[in-house]
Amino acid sequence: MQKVLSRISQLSCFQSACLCERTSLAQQQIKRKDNQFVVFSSGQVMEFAELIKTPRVDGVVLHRPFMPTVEGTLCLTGHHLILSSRQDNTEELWLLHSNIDSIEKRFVGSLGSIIVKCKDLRVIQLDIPGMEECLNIASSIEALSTLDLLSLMYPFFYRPMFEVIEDGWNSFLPEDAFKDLESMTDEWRLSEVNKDFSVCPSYPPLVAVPKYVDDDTLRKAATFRHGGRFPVLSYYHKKNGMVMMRAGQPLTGTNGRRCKEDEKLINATLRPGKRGYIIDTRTINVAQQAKARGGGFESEANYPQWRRIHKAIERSNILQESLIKLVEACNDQSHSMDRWLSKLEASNWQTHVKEILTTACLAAQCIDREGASVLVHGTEGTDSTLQVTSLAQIILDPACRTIRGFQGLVEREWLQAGHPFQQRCAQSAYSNSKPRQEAPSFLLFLDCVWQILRQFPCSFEFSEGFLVLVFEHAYASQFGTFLGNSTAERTKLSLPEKTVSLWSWVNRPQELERLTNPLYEANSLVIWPSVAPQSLLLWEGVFLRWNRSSKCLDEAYEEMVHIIAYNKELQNKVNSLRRQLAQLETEDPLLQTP
């Protein structure tokens, strides 16, 4: 261990930045950047070197909730904060700088403490001997955790220590998803109208559209929708052939502008004699106000076959404030029941969960029970729209409730659909800087999925742990899956060639076994979650994970797994005995049961 630490202190700061992800300092050989890593311009090398003022400090004490304190050596690399101890049976700390939301400094005499608040909502404390060392470490962490240049992010340096059996970048391509659609219907086609991202910068190169709507019509319709987000297929309901589409708001403005190509496009999804529903995720007042800024909504006169329904889902800045208030409530140590409940209610987080789930249930009901097609949009079509379309598919489609199906859903309805992850997940609940475009839209979606999972614990192949894992990697990761704001940005950055996909790691047999729900029994039915206030709970697995010991829950889970395994063993014995009895009865008629 001492040799490895000595080697780290001798490396240049930039070489330290290029360390691979590893599970133990003592087990890995540190490699130079020259033969494995991206080489930046000299200016960028100097920038990295200048950021790390003190690369190593001995005698640092780490405090973590419900874990013993650890004393060891703190090392800063270009991408990690590492604390390693010579104590036996102690877990090392490997913390990505990109996971750090904010830090606080405290001093008592010559002893300094740094409170590190992370995007995954954990809070740790580092006691550092020496005021100068503490100030240098704090300054370095602040600089390294706020790098804006994507090409300096850790996924570009990470080299997997596992065998990549399946390349996750190629696992959920639009053309493969379209093959599944083709097996059910011939009414749609895969258009390349956006192959150079010029029609809609936030759409992928390939989109599914009605078969008899040509690309010129799509281009004209795109000029009538916010951000060029013309209506595209989101989901096809095999049971009755109804569809769900998504788009940006129409740009009707105060003059009531119309676009016949847009009308033709969405009317092409309707069956003869059928009406459709437009679910607008804004209140009617917000939609009316959007007209003054060039936006608006579909008028009944121009879309007579469509009924418009307004559902209120809050905008980004409101949701970010809600998350901050919720986490503050969960960290409240006053132990006052009234104070806790008051803060929880004031955050309005559960209200947002209820609004989103209610709207998703409405969309699913229109498709499955009303036998009508649906178009969903809000303003941009990249946040609340995607929450509704993806949750509606969780409700309607059993495939989306499998591990692989859920990965495909996240790819189609979030990553390829243009949710700006880089902007939305730039800050979590602890950041001291003023929110810009940050919002927990994706976390709210995962919370809603957890609510449904809790109500239907046997209908999901994946466990709660899988949802928590996806949440963590959306905010900070060694994988490139959630980098960038759109497919266009990921293509420009060459992410599939230069980084590893999260799905490459998840889809390994040992990880799949760990993330599988032991209660799972395939359910081909539509599931209808309750949105009654008493049915919606606080997601303790995320918001209270670092505030209480998980020992009892872990022990209960292990016991449940043991009982399920024992039950399967007994069931196999029963089936075997029944087969033996049936065999004996066929051989000796006298043994036949009356």
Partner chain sequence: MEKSGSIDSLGSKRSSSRHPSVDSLSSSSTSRSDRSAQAKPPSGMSSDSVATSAELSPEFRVKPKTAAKQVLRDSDKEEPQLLPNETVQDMAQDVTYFCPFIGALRGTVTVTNYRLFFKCMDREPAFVLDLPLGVVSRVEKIGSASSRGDVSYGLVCKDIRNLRFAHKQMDDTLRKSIFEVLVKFAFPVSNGLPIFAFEYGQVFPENGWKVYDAVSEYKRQGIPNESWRISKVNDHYEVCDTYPSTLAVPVNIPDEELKRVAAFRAKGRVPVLSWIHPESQATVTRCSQPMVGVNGKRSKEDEKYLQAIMDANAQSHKLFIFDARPSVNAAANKMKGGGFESEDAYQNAELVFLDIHNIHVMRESLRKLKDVVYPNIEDSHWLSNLESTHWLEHIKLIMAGALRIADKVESGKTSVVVHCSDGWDRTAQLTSLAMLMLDGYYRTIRGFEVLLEKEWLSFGHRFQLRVGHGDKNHTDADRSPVFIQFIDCVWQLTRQFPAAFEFNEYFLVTILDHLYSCLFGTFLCNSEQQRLKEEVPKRTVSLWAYINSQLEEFTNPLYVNYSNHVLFPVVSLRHLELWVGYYIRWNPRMRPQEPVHQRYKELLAKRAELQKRVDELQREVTNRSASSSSERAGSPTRSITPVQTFV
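Mind sharing the form predicted in complex with the partner chain? What's above is the form predicted on its own.
Keep in mind that what follows is only the chain, not its partners or any molecules around it.
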């Protein structure tokens, strides 16, 4: 039994949410798999079993875009929807329930169809004979894909079948990041003020703050910032010692409350006589309105050394609406597609991309060109703020453009910085339910990175595939990395102990090789992306991925990889021949000497 289980884990790890090509998986094995969680997850047995009304249906037909239809047996397990033709050399579908965004049922006579819409934006159709079976399957999928309890999620059941060379949970600890900082400057210290998450529940236990600001000041400043998110270090620009900080909005309220400690804290980051910039990601109007709800912005009077700039990055619910409209337009199958560009424009997605990139460029400009430090915040400081601080680092810091550096960036600026992944990624573009706190903040960040990658195709160590992979795993995964909303929640759930990190899987030679950009050449310069609308394209690799066949693009890519690999081979050849020649040259006179 253990063997079968591990087999499942192995399979799912390769293709968590994708179709996997498998040769032999007989019906027998599927049966055994159905039983798996009886042994496997004894605690939750009843709950899963209750939800699965029909565990197995034969004669199900799977339709997918650009692929032949497959007829086979459909099985529901606690975490997967599996469709197997029970024949050799055919593909099987393994779909995580958590990847299912919504389903639709259709009936023609006694033949029912379930249209499954996934969070990775794929849409598939299952034709199921028998009305009752179809209804049962549909309600089972609905129940299984909307389980709220985190501890029932697949990452807690998944066991890796690959060798973990390096535990990703320990790869990007704040204390290690701080060591790098220490090697550049001694103006900062690592504070443990939040070690029990009491000062700021969404911050990690360790944060970098100005050296001469004590923990008491931090505590007081935290009471003045939204969600306790007092200003902390986000990025140190080695070239000129300027910094980028991030925080929640100041709680000035309508009365114009001020907080000396907050002022002291951020002023401590300024060099004598220097001014800094506060980038508020909201428009001045939105920021004004926030005062009525206790929030606000830094007034000139109280922060005379800072110049405040307002930008216009939209709030979560508007971004979510935009995503839904965009995906609707992308999937519109009607032939009257002559309004495509209008629809694309009306979704506003590209406008959001442009706005976020513009703000990130502004932050980077302040630091690199103006030689000034920057404080970034929006309202909560967990969405637009992080988009800006993380993208500014992509622009400024070549290290963030490597595979490992990018992982570090996602860890620091998104996971540890308390972006509520659980809430934001609970649903994607197909959700029927009323949006609660869903928002594609992280997807927009990845889209922006893709835009920069497209404009600087040689400056990134990773390829587009890596960004797509991170997107998929943020929404549904066998790994624990994107579970929970904050470090506090992750600690409480013991994720590092109970689940596998995505990075453990990625950081193995075979995966790294697959995700590496063959054109990469380390570029130590700051890279300034163009934000003109004509320079920004729709990210086809995500939004039109299931509407096109990528065969020809893949072939061109392979050709490029071939050329590069061949060049390497030739270079080795040249080197070895040269060595031989040198050897022959030195040996000749030696032979003649005696």
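Predicted, not measured: the structure shown is a model, and the values here were computed from it. What we label the rigid core is the largest C-alpha set whose atoms superpose within 1.5 Å from one form to the other. Residue numbers count along the first chain shown, from 1.
- Hinge assignment between these two forms, options Q288, C361, E558, E166: the residue at the boundary between rigid parts is E558.
- Put simply, the smaller rigid part swings 19 degrees relative to the larger one between these two forms, by C-alpha superposition.
- Comparison between these two forms places the CA of S576 7.8 angstrom away from its other position, after core fitting.
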